[in-house]
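Single chain ahead, by itself, as structure tokens, in the form predicted on its own.
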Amino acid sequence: MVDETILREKAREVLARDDVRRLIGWKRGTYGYESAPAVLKDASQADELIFDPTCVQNPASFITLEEKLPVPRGQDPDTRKVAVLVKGCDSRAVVQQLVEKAYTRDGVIVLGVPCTGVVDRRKAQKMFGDTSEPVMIKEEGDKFVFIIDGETREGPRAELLADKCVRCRFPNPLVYDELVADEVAVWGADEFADVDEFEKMSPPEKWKFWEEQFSKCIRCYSCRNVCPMCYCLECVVTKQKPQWTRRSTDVSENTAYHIQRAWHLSGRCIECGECERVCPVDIPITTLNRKMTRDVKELFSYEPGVDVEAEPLLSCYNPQDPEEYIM
């Protein structure tokens, strides 16, 4: 368990440094079962920070939203460091961003937060109903204890964990400058059972499934905007010249959009589940991404977000790569 007193003290120490401009973490949300992202600029704000099973968001998504060079005329670039709190799954995004040289290791201070799992808000809403007040959650053994509208409720941990947590192999951050709590035991294993189940379907069944899912898409781009690996200054899906994808929300164009995203994330997706979490129409986006993830792992023995010294998949060449696909 993370002691929030220690967490806030570490944050104060970091924010008090002259070479740090801000710290990204979590604070209590305004309503519901999730916390809210927090961007702190002063040590006096450290008491806003929390860490509990409501801290689902991936703070690494915000690192690449920092000011980009060149700065406006007459202004000097702010070269101070950005500090960030990360869970294990979040840290994979930091690792992959470093691999892709989105920023330098010297430019970020990583405070690692060992995690025993976060709550899926949709599962919690189904079990306890919705609420307009912020919910507090703590873990007690094999259950989660909720304070909802002033009332204490309990639910089985196994039924409320986010799916990514059920299979989590990296509850402890993979890269950090300092841990704010002791490491926790690894409990998950990922055998891609969800992908196996999907692949049992026939091609017509698969198309029927995705046709139904993609027909719901409203092209709000929330999945792209929240993704820690979608940090291009200009996204290919919104380019006009050349225009690769039209903006109409029919099944054809929606399918093209989601397949483009899946390909662009091949060998890059760190499986944080943020895309699916924020989807307003509940499209199972991670099913598509995880299919590509497993293929990359099996074909190229490559797993993104686990090795800071690795080369990006599509920029390296191995003569021993299988070539059965070449005619």
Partner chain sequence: MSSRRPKIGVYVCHCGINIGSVVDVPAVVEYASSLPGVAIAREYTYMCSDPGQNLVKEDIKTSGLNRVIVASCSPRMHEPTFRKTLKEAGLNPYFLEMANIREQCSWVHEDHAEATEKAKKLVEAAVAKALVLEALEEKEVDVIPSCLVIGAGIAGIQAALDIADAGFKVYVVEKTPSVGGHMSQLDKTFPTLDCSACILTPKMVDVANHPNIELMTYSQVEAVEGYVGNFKATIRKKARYVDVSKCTGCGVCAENCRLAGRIPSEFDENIGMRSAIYLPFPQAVPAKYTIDPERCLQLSKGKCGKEGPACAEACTAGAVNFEQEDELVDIECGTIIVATGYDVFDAARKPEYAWSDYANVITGLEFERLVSASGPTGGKPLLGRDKKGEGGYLPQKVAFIHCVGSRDKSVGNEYCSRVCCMYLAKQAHLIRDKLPEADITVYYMDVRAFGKGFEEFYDRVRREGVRYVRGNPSEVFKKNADPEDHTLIVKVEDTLTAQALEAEHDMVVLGVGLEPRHDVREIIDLFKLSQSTDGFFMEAHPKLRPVDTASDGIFLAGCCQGPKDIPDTVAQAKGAASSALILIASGKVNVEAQVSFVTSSECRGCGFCVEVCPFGAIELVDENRMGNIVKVALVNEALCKGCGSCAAACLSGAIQPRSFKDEQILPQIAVLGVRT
Contents of the next structure:
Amino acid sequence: MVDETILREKAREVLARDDVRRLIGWKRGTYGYESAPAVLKDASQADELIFDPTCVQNPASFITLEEKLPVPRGQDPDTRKVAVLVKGCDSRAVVQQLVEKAYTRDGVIVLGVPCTGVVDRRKAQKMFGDTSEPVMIKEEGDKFVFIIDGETREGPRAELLADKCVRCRFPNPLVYDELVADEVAVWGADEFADVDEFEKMSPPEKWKFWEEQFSKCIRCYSCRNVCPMCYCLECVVTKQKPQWTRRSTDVSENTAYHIQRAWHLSGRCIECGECERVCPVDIPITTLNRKMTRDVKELFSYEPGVDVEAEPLLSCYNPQDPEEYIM
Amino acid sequence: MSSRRPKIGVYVCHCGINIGSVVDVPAVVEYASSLPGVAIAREYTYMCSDPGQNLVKEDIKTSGLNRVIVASCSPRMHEPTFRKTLKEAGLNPYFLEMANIREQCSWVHEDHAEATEKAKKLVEAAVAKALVLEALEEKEVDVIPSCLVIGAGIAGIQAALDIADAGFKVYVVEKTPSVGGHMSQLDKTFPTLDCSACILTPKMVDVANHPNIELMTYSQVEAVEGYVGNFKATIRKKARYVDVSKCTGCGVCAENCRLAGRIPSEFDENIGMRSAIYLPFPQAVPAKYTIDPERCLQLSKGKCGKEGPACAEACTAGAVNFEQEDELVDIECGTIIVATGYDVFDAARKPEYAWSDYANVITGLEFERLVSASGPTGGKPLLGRDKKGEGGYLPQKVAFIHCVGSRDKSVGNEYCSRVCCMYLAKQAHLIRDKLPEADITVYYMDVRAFGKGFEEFYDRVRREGVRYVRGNPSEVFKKNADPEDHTLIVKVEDTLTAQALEAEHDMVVLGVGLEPRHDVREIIDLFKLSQSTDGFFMEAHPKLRPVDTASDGIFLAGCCQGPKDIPDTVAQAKGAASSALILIASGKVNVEAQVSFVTSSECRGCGFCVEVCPFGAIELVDENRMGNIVKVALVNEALCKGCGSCAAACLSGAIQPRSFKDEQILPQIAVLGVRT
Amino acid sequence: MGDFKFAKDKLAEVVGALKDYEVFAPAAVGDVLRFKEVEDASSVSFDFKNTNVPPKELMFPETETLFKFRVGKTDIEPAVPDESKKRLVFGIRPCDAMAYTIVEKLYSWDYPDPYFEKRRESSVLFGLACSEPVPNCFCTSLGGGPGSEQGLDALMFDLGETVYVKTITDAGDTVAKAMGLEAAADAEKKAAAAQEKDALGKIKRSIDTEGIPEKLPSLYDHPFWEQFSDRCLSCGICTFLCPTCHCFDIQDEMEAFDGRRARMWDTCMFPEYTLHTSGHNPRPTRKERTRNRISHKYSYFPEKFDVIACVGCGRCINYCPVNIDILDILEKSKQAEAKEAKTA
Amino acid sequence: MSEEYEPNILAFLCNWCSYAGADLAGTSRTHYLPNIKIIRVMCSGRVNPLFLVNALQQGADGVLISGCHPGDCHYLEGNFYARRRFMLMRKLLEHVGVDPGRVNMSWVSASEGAKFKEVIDETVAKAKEAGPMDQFRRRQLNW
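Having looked at the form predicted on its own, could you now put up the form predicted together with the partner chain?
Now the full complex is given, and it begins with the chain already shown.
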């Protein structure tokens, strides 16, 4: 269990340092089951921080989201460190960002938050309904206890956990400077049963499934923007010269967009599940990513975001790589 | 130029009837003229001819064309031709696009209508790409006026001498202790019967003494980097354990070696013996001794007799040095000639001929040593000598077998080795010469006597009483188990008389073929060469660029490119030398213009391209992005070969190979992707 | 105008009765709702809170062809929508209908937009009053409400077994008659009024907009924006799903030689929105973009058109994945001291 | 699936091996189906897997990427990278419902004109079996 007092204390210390620019964590949301990513710049703000089962967001996304303003002539750029609180899954994003040289290891301070799983807002909404007041959630054994509009409600942990948490293999951060709580036991395992199940469909059935899903897409690019690995200055998807994908929203362009997104995350996706969570039209985006994750593992014995020293999957090769379909 | 509106000229070639007989050329021209940006569309019988090229030049000059499409043969054939045409007309050569309507259309499709439709599409795709072509700048780099020659057989020697004689520096690297290669092992050469050593030795000496040649024997190239005009090579000079500056080549060391006469001599094809400290052969160049570290007791066991190494003891010059270590030498050169030669086919891979089993079944190369005046038997074809090299008998019934390991799919060698027919004829002649009474039979599939004086020589040998039996022996075995009886049975069907024969012989010479060096892979990796199906190095073009490789500045000479006889080898070596000299003498060379470049404002500095680049041409450098310092990729254009692997690895498309940019390929896809 | 009613189990018949109209109604793909042309009247349902994607797309589609062209040719082929056929938008919520009245002001100002105007003119809006507002509804703060009639031609109240239809315009009346609806009695009117009152009580969130349009410009450089913008993803959810956001981009989409110029939804939350050809971006970070979204709705638009460009539908709050809550921003803007702005 | 359906195949061939192999097929007058349209690139490593997505969107019924045999790449390693990329892209497309028979890869050397024909025949046969790829075609193709 994470003691928020300790978490805040550690954050306060870090924020008080002269060489730290900002700290990214979580804070209470304004309504319902929401929490909000918190970007703090001053030690006095540390008390805003929380960590509870609402803290689903991946703070590592916000390291690479930061846009740097032009530095006025004669001034030095702000090269102070960024501190970030990460759950186990979030830490894989930090690892992969390091592999991809998004920043250097000494450019970040990582405060690790061992995590026992977060609540899927959609599942909670289905179980308990909505409210305009912030909901408090605590984990108690195999239950989650909610305080909704002053009323205490309970729900089974197994039914409320986010999907990514059900199969979580990395509840403890893989990279950190300091842990804010004791490590927790691993409970999850991932056999990719969902991928196997999906693959039972024939190609036309799969296409039909995705056609329906992609037809919903409004191309808001929230799935791309929230992804901690997607931080190209100019994304091929929105590039004008050349125009790989057209901005028009129709099922062909939307499908192309989603294939492009999934392709670019092949061997890079760290399974934080944020893309699917943020989708306003409920496209099961991780179904694509998980297929790639499984195949990358099976074909190349590769898992992104677990080893800072690893070579990027598609920038290396093994002369013995599989090639069974190659003529 | 590039900022102007595209004004495209499309030229559709009939190629005589090669294209025109299948593709409706006028229809393609008409279609082309309807395409956007096309100002002129014409047809011509032979676009590559002078009048054809002049047509293009005229149009560029008079109509202000700024893009040219030639729909004809493969760009691999005539892209350089037409680039030159554009250049001569004052247009940037990279404004050329070719549509391959011959090799990939008229020659492969039977249906005229379909082929015509496809040709139209190919032209349309070329127009789509032409609209977005860019002018590229051909850059020049200085050429270091020197050449590195790998291998010092006759090919390497000749090439090195030619370049050195032209007044330029040559580094010759030879793996073995002496120059000379296979040619030095041969007795006489066909068809003129010149003594091989007599004609080779002077050249060997020249290569060692030439003021412009730095000879490194017993050395190997360890690493090569760089690009045409500017190669850097690291050469490992293996320790000889003999100080060459002190060694006088007197040979006392070898006489005193405890293993003297007990180690099979590679030069004598293991028929003769040598010491652990040795000179490969008497005329070896340099005449400096070398210690075989694997055989030398001192080096391999750490101890040589009770009194210590006898060779060191015997050497009055004090040249033996067991502490000597390998030495790494870095050199810079502008060009490289690969002349690594061949291996002879390993006769053990044809067990039916029992070469491994019987001492009187020998290979052609063993025969050379056996009949060489400087060989272990002093030129007498003695068989069955004892361990000390004493005794033995002279054969009476000699058989020669053609095509051992050549033209033989069962051993994976489909090709003809080109020299066996003639060397066997020569060897038959030598036997006739040495043993006038002997019965000589040659078993052949075909006799290929195609060279100058070959047929005449073959005819002469037959007239000398050598019997030619057309048949490919299926088996060679011993007549009986008696160790004193050397009779072998050659089982063969005479295909001219359809008679099954079991002929008796007491000596069988196998006409083993030529194969790529067993360690060819190392050379390939080192110099980025490619192989043809036969395993020999592939030339840039089988007809027109037979000494060039796909890597600029690296040339091939001799049998490493394919089996050939001595005159052909020498000719090719001279060709390679001439090619290298063109670069060296001009002092400048154009480097690849179609290289990658980075749009740094789109680069996120992840380094995927850096890791992918096989040539180490990309690095991450600091960039000041409006006051913020970021890492971005930067291409070293002299190292980049334009393969474009970086572009496929880049997520944002920030790095692109010129002429093959995403925005140049996507329009082609847009045209060709549409089903018609 | 008139008061009508029909039995809810006759919904399909009522909708199906309109042969001369293209009928648009909310349709579900999984849990996701958006307006679609009705192909099967029996699929029309009142069992929804509101569509994920607002019906602005019926007037202002995500992608719209303006003209077609061929490289090297100067003549173009303009594409003007054929909206000769009448359209019925059935089941639109009052907030989304009110949004049309706001967007209309822009699209008829200066250069009238033929695409929007034609569609708007040919559409008859049959609203559906809200009985179950969602937690983030705040329409009442912006002059709307569960039973607001702004922009509508008729308003329907789902009373359980009966649907009460109040026509507001002649067009609404005509359609109601064409549907063959019967007249409503006082009972239905009373039930509708009670339902509206009940629904009003369920709207928990609100903002007093008094003074906001005037104050926001003074907060232009204020650091308080960063509290929100620092976690903004720069995605298009809030704006694409906003019924009043109306920005579009114009792009050329091409084959090798042929193409079309089309306009498509754009959002000021994308950095490319203000990116100049020179590479300069006047809104380089999410701070400027967040500020623009709020200021445009609550200051620039009212300054020009006298109306706040927000209807309180709550979509931007509901769907924001990082809990950027427009009400929170507005409240904080009221607390922010304008003079702090200088310290930014 | 209509009887008339003739699949359109887009092939990306590396300049040094496969394009040369295709040229050799031509020089040897090896007849093959005209369904295939070739785009020349310098190396199979150049082929961005997203080209496939684009090709399918433009209406190609199948694609072929062909390079030098492993170890023979003119640029040493390009085909190794290509092999990894296309193995994965094929799996991804398969997951979205694109018949895996539409995504083909081969190693064809400059001396394998005959193999080139075999590869084309097989690629066309697989695309035929998969049927026309109309579902992914750009909706705005016919202006």
